[in-house]
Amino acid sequence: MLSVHTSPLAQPGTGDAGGMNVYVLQTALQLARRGTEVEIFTRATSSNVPPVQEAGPGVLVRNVVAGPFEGLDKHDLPTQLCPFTAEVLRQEARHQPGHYDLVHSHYWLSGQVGWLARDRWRVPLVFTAHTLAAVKNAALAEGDCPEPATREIGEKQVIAEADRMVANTAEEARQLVELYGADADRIDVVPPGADLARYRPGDRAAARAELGLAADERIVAFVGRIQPLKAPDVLVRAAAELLRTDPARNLRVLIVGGPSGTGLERPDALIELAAELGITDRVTFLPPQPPDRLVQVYRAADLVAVPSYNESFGLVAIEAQATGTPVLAADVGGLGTAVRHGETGLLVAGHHIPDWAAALGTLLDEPRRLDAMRGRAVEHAANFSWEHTADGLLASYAAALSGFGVGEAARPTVLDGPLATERTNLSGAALLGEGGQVRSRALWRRRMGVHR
């Protein structure tokens, strides 16, 4: 797997992080119980962080030197693709021929990447967008930047290329088609999932107790990076008009996550606005949260809101699903597939206040429907989970596999020492055999100097 801009062990929520790290990290432990060996390389942003990383049984983290660690963004990156590249075939060349069966790419700059990998190593390429520059462009927030041309270029570079793409969501697949001329053949339609067994209904006056709420109050959470793109300020604004028409309404606004893309221009910018329209009291922030705290976040609340301008999926959604708390969301890509309208939260077309504020009322002072809203959120979220998703993404590399060509990427891997006879195929399978594992994962550990 390659995710360049992002490592999949940093925390979501500070910088570049979100969902998509928390999508590799999860896919690929999940690829891993399976038998099928991962190694994810990433850009190194600490001279701290060790040249390889176990992530989990199974699962390697490369941290690729290139460029300085600090002061680049997304945007910068582009430069830095030709140190990355290099080096991420240095690191097969240290292998046996055909270490590597298949290269997944995350992101546009992945993308880049994974198909010169792809063209080296003579195996398939899967792709998985997360974003498209199309869309965030055609839905911008006000004050926002739009996404760079050369990354558009790039894109549609990359899903030319690519043997497979993996969509989120059907409408995910196609914008690929109408926005991209994506071939819609080579498309499979995997739903990101959620961690069913960590993500669960709790205590919720415990889950005030320790993140220091008040039992008695009416409490909506935003969870993700603080930045245009996801439009905390819509759900705070809202909050505003609310306590404006009813200023003792007991309500308390949650916001969970760090400044991120161009909201670093203003960090303070969401501090300021909820000062500016009289709420300071009523909005709580808290830095972003490990996954143990998380969940004690969703179930605080009442209600989660999402309100971004736009989202491939909207891991948040199906977190706070998971834990029975409702979810009120922009109608926006992804998320009217993770949010049922009416029956586990509500969904608002635009991000037009005076309809925010209506919707969040209509929610609090309902607490009959969103009781209700509770139950039906648990069902629905136990048809996201990582188990599923990874079956979806080997069907997905069993595809790319078979239709790559005999006797290239369908070729046996060539392994020397004992595991030579236990290696198979991606073909639903798992790569190795249990005890092959182990055994593989001590020798990696050996000869990498891993850390754990």
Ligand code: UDP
Given for the second form:
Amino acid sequence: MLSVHTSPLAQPGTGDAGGMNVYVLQTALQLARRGTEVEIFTRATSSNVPPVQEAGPGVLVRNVVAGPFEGLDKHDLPTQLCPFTAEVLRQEARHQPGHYDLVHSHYWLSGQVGWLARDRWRVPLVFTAHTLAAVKNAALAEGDCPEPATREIGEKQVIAEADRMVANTAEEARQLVELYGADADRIDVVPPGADLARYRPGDRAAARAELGLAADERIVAFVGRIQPLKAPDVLVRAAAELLRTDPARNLRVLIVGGPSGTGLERPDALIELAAELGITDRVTFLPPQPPDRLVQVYRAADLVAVPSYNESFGLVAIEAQATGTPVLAADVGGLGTAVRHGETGLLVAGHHIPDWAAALGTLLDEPRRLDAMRGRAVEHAANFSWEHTADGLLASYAAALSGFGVGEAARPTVLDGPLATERTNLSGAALLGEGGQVRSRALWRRRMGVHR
Ligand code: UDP
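Return the structure block for the form predicted in complex with the ligand; the form predicted on its own was the one displayed.
Okay, now the whole complex, with that chain kicking things off.
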């Protein structure tokens, strides 16, 4: 697996670390449990990390030195793709040919690296975009910076090259086809999951006591990277609106996470907003929490809000429901799949503050309805496990491998024509011209039985 711009071992909920980190780590662990060992290449962002770390049985994280450890903006990462790729290729070259059976790239930057690795190693490239520039740019928060055109170009290239693509939802699959011209036959829809062993219902009072929260307040939590795209301000404004009409309301907003993306430009913006709205004493901020504390946050809350402008899935929504906490979410992207409107929470169209305040008030003022949603939330979340995701990925990998002509290539084959002396096999000792170069992409595709 390639995860160039963020390590699966980083604490999610701040900076560049979020759902993708959780996804990469959890799917790798599950794949390893099923007998598919995984090596994850990521860019080292500290001189303290060793070159290789074991993330769990059968999962290695390789921290590749490419560019400065600190201070490199995500938008400058394309400048470091060459050194990163060189190190990935060198690493593979230390092994016997055929060390890797498949490369799975996460996010477009890794897609660019995986594309070269695939050509060099002659193994299939599976690509998961996680987010898409065209989708993000179509739903920007007011005043937020659009994703650069270079990203969209880079995504298009990877989507054209990938042997298979994994989309989180059918909607994302459609976006890949309609916005990026992806070949629908090469897309597998595999929903992400939650760690259901960890995110389980529990004692709310104990969770509140552990977090230092009052036992008698109604608590609405936001969990995630704090940036305009995630719209925590919509929750703060909606809470202020409710408190304006009913100042005696026993309401607390709990914000868990750290600044990220364009939110880094004004890291205190949310604190300032709460002050401007006069609700500083009703808002509690917690820094990013590790999973064993985060589960207590979900249990402590009456409701979790996910007001994002765009969300390719929304792991927080599933994790919260898995603990029995209903979710109030924006009706965008994967949240329409993650939350069952009226059953496990509510979906709100748009980001109009009175609509959010009304939805929030409706749920908080109807405790019996909220309670009924709790059980259904747990049932719904049970459909989303990382085990299930890993099964979907293995099916996608199998399709990628079979589409790659591995069946025939597994046994050495004498080819016709000018390269009749060349042989193909899965271990990769194939299709090299004199000097060891792949002679032509179209040629080796044909030789490898890759049909588009
Ligand atoms: N997360 C965490 N600690 C925090 C906040 C978030 O571990 O304090 C994790 C959370 O458990 C979830 C992920 O970060 O798995 C966020 O994923 P999501 O899909 O909701 O948002 P993304 O970061 O992908 O935009």
